[in-house]
Every structure is written in structure tokens, then in C-alpha cells.
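Next up is one chain by itself, shown in C-alpha cells, the form predicted on its own.
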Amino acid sequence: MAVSRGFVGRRPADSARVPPGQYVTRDFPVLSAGPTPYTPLDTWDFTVRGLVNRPVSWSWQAFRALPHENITVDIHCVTKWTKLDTTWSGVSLDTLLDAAPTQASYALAFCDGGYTTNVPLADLRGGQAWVVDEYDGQPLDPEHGGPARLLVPHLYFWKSAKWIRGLELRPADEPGFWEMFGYHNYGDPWKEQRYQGD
């Protein structure tokens, strides 16, 4: 895993916003497993496949024209730091889930890059989860995901894909990248559910 900014600006932790195990930084750290894909936005689309009746598809400029939420939220990293009050725009899971009705119970999230990671599907709807493409009122940074990645807050931020390209829907969970290295297969951090049996 490569890290490329510092972790500076610890904070005392407010255990009713912060979960066990977990301190405050004003930072945004950057960790990837490799190195950071940079996609045309000509060449971007997102799709959703699998077990729908037919693949739905949009590109860059159909996925821009959706509607947009402005999202502030607390996201905590498994390897420890928790960032308070971050702000996103995004598309709705929702939105994009209602465009291809499933009787799928889990998502596998792909991404450029090859990265992958399982989610159930009641984890990405009920206003949950979104695909976001700005942060803090600016286009998302590549190295922060850009030009969209999942954010689904309430889970480690593993979770939260960088690079996405698509949901495949699925009626079985399978692991994703991080998952098949040993890391939990839901990430509540509440609970510090950062590695298998834990």
C-alpha cells in the first residue's frame, strides 16, 4: 500500500462521532494499492450490470446531468484516522439503482485500475451511498478517486472505491480486492470490523 501525504493534525477524538480505535486528522491521506489511473472523461461511463434484465449505462456528460447532492459526512479510515465533516456532490445511489431494478442482495463495486470491493445492496440504498465526483465544491482529484468513486460513509472507507466504474449486482456475496487480503467482508467501524474475525 503506498501513502502519499503525511498524517498530521491529530485531534483529541469526540467518541460520539468517532469510532473505537480510531483519532481525528485535518489531513486527507491518500493510500492505494497502485499506482493512480487517470480516465478521460470522453472515455468515462458508469454502469450498472449483473443481475438486472439489461445493463444501464452513462457517460460522463449524462452522468454529470443527474441530479446532484451536496453530502457532509464523517469518513473513517481502517487505518485509523477519522476526517469530521468532509463535503461531496454526488449522485444517489438510489438514482442509479432505480434505473435497473434487481432482485440482486449484493453489489461488487469495479473500478479502474482493477480494484474491487462487495457491498450489500441494502448498504448502498435509503440515501446510504452515492457516487461522488466533487469534494469540498472542486472536481475530485484522481488521487482522491476522481473523477468518481463510491462513498458509502457509515462503512471503512476501503469501502468507499476510488476509480468507480460500475456496480455488477449479484443474488451471492464475493470479495473484493482488500476482502480477499484479509480485511472484513462488511467494515463497520463501529463495530472495528477492520480484518477477518474481528
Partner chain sequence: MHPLDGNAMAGVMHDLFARDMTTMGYQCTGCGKTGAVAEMAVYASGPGTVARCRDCDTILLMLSERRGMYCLDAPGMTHAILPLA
The other form holds:
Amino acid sequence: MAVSRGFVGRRPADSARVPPGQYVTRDFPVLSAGPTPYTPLDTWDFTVRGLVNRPVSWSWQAFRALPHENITVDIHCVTKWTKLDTTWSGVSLDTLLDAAPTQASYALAFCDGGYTTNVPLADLRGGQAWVVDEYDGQPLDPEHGGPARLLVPHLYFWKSAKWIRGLELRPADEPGFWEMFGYHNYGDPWKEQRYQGD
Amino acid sequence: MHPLDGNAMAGVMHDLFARDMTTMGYQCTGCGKTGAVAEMAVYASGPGTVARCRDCDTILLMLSERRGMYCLDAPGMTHAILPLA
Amino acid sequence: MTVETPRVTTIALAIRDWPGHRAGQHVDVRLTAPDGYQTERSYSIASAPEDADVSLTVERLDDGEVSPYLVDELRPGDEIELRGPVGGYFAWDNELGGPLFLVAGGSGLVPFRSMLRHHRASGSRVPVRLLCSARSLELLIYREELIKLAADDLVDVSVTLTREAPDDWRGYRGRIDPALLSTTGWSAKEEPLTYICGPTAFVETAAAGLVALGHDPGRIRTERFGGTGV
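Show the form predicted together with its partner chain, please, the one above being the form predicted on its own.
After this comes the whole thing, all chains and molecules, with the earlier chain placed first.
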């Protein structure tokens, strides 16, 4: 492996804030496994279904009317970039899950475009996760997952599913899109859980 | 975001198969479209590289690199036809 | 290193044990930082198989990782790591015949420079029509070489400028559409072999336009890249 003279790549910065193997970027790279869906807001809804008494849905208007929080967090992508101090606005998953009592332990997020990702419910509760519809004070751009995406900043960013349309609550875990193709089932960036077996 | 095409996978596929694979023919199991690897719609920015059918978005090929190993899945393609090199 | 436009540079490489390439193929360039960080991008080969050097023409993308390094930082004598040549689909050699229609958006012209140089060096008798789309005359790469190539009776070069054109411009203006493809290319009856290279949206427009004009999709080869400049 020969070093390319003068190529600095991306520099690791504040190591206390940057998980192992990650590089800080100032850009916001667009990561995508398929075409960008453009769902009209009048047909958009967010649904919690699965192991619940009855499914709960919010229209875009109803979702916008839910209490929003401003969130500033660092995000860590498995492709090795970390972006510090990203600012979002969205609805806490505590608010959404309170409306749908459940015995389930796992959630599978489902999205426009067919993407899915699995997260233990415990990781979505306790002020750790949101469904966000604004980034940097602006409506969330479709390229970055708008109208709304999941935000679970303590896990690798593929868990923060773009174009989210709801959660399916499940008694047992089921791998999502990348998890099925060999990425880690949980995805803790501080333990560098990138791939199955890490 | 605009996808690239299968030409962008030429290097990695050459590493895997030690020959040009961009001219390999296939049929999509989703819609029956036939084509060559070079014509697939390729999303190369994610954790892995995803190649989809240009007509129906079915995932044809998935390529990822982990711990020094390439992993290749072909969930949506059949009838691979390879010209003699 | 040759500056083509303010954003585009051609880099000549001296490569040990180069196995030779076909016109239209590309190489993957891999850069490694001192801390081990690596990144890789594909670039079309701009030189013909018959040329002494292997050269790449690189457009600098502002949000790119590799192209700003290659255009701004790389100096004569530096070493870079390559994989290739790779790709056989978007390659042309004389045996594939024609007539040839080459459609380039912005730096999509790069692989066609290799094909046209190969066409000349191999003494090909295949008639070629080349259509290039650029934002302005200043941003059109290989201007001098295109003028020389157009002197060959077998090679027709058409240029369309999409953003600004000189007052005395005698070429085409505006984005490619079926009318322009029909005027500058071959008719479907002549069964041309067509290569289209450029940013994704440009390639889609050109390919769809030719299919609408009755061309056989099986004789249209496409290569898309993430650049700009059409």
C-alpha cells in the first residue's frame, strides 16, 4: 500500500467523539440503495402496526401537529464518515410508541422504496430516537430521506431509515435490507459492529 | 440521486472473476427484461453496491466488501450468459 | 499534465507492465492517505491503444474526493495506484465496424478521444459522426484536436453549446433532443453502432431520443458518470 503524496483524505478529529475507524466529513454524503421516492404529502402517513391492539396512523398534518423536538447529534455512517453536530427537528419515538401499547421487543422500520431496517424497541425508547422531518432548519430534502426519516444516532446511520413510513412491531427480530446482506444486526459504531460477526 | 451503470462495477467484477464481466447478459426475475451487466442501474454510494433493473428496480446484484472479502449476491437475475473471453 | 479547461486536466502516466487497452476502457484510481484511508474512482482512458503514454482526462468535481487531488495536487513524478484497464462493454475497435455515432455530454468526450485516435491510428475506413454537448466553447475539451479530427473525410464533428455561444458561432445551440440527434447522426436504416457517454440525465435523454427515432436499442451502448458540464 503506497501512500499517495499530498493526499490527506479525511482526517480523524476529536477522537473522544469519533468512533474507531471513522473520519470526519463536513459534507453530507447522499447514500442510497435505490431510486429516490417522491411521496406526495397528502398520501403520506406514518403507521405503527404489527404486535399492537390496532394499528395507529398519522397523516402528514397530524404528524406535523405532534410535539417536535430540536436535536443536535453526531451521526456515524458505516462507510466510515462521521458528521458532527447535525441539527434536526422531529417527533420522539416515545411519543409515537406511547400511542400503540405493545408486548413486542423488536421493530422493523419500513419505507417508501422498499427499504427496511431492524432495531430493538429498547433502542427506540428513552429519548434515543426520533422520526425527523427537518434538517438544519429546513424541510428534509428527499435525497436525505424526506419527507421524514428515522434518526437513531447511537447506531450506524443505515439504521436511520430514509423515507420511513412506519414501524412494524415484532415479538422476534427480523433482519432488514442491509442486515440481510451481511451487515451487523445491531450496528454499534463504538464497538465497530459493521458486519455480521463483528 | 441518479444511479450510475454497470460500467462502474467493472473494476471490482474484474477482481472477482479475472475477466471482463460488463458484457455478461442476464434476465431480470422481476419483469423479464434482458440486458448486459453494463446496463444495470448501479447505486454505488451505500454501504454496498446495489445493481437494479432499469425498468422495474428489482435488485439484480449486491456487492459488498468486508474485512478484505468481497461478498456477491444475485437475488434478482437469472440466465447469466457470458461471452467467451 | 495538460490543462484542457479551468476544471479539466489531462494526465499522462508512465505505467510499468501496462498490458495494453481497448479504446473506451477505463481504469480505477486508488488513493491512500498516510493514516491508511483509501478511496477509489473510475476514469476513462483518453489515449488510444497506439499512443505511447496512457493518459486520463479528469474533471474536477467540487465535492469530489479524488478528482480535486488529481487536478490540483498531483505533480509530475508522483505515483498513483491503478487497477485496469477494465470494462469491455463500452469499448470500440475497428473490427466492431460501424457506421459509428458517438454522443458526448461534457467530459463524456474522454473515451471518444481514445476511439477517434484509435480510428485514425488503425487506418479504419468506418465512417464516424461525433456529437458533443458542452456548456460553452471555453468548456469544450480537446478543441484543437477536434478541429484536426474533423479534417478527416470519414469523421464528422458536431458541437452544441447549451449555455452560451459566441456571436459568430456556426455550430448548434441548446440541449440535445431527437431533432439534433437526427440531424447530426445516422438514420435508423443505416444501422449505426452508437456510443453515448456523459452524466446520467444526458445519457438517458440521448438514448431515449434515439430509440424514439427507431434505432435498435441493442446497438446503443451507454456509459454514465457522476460529473457535470453539459
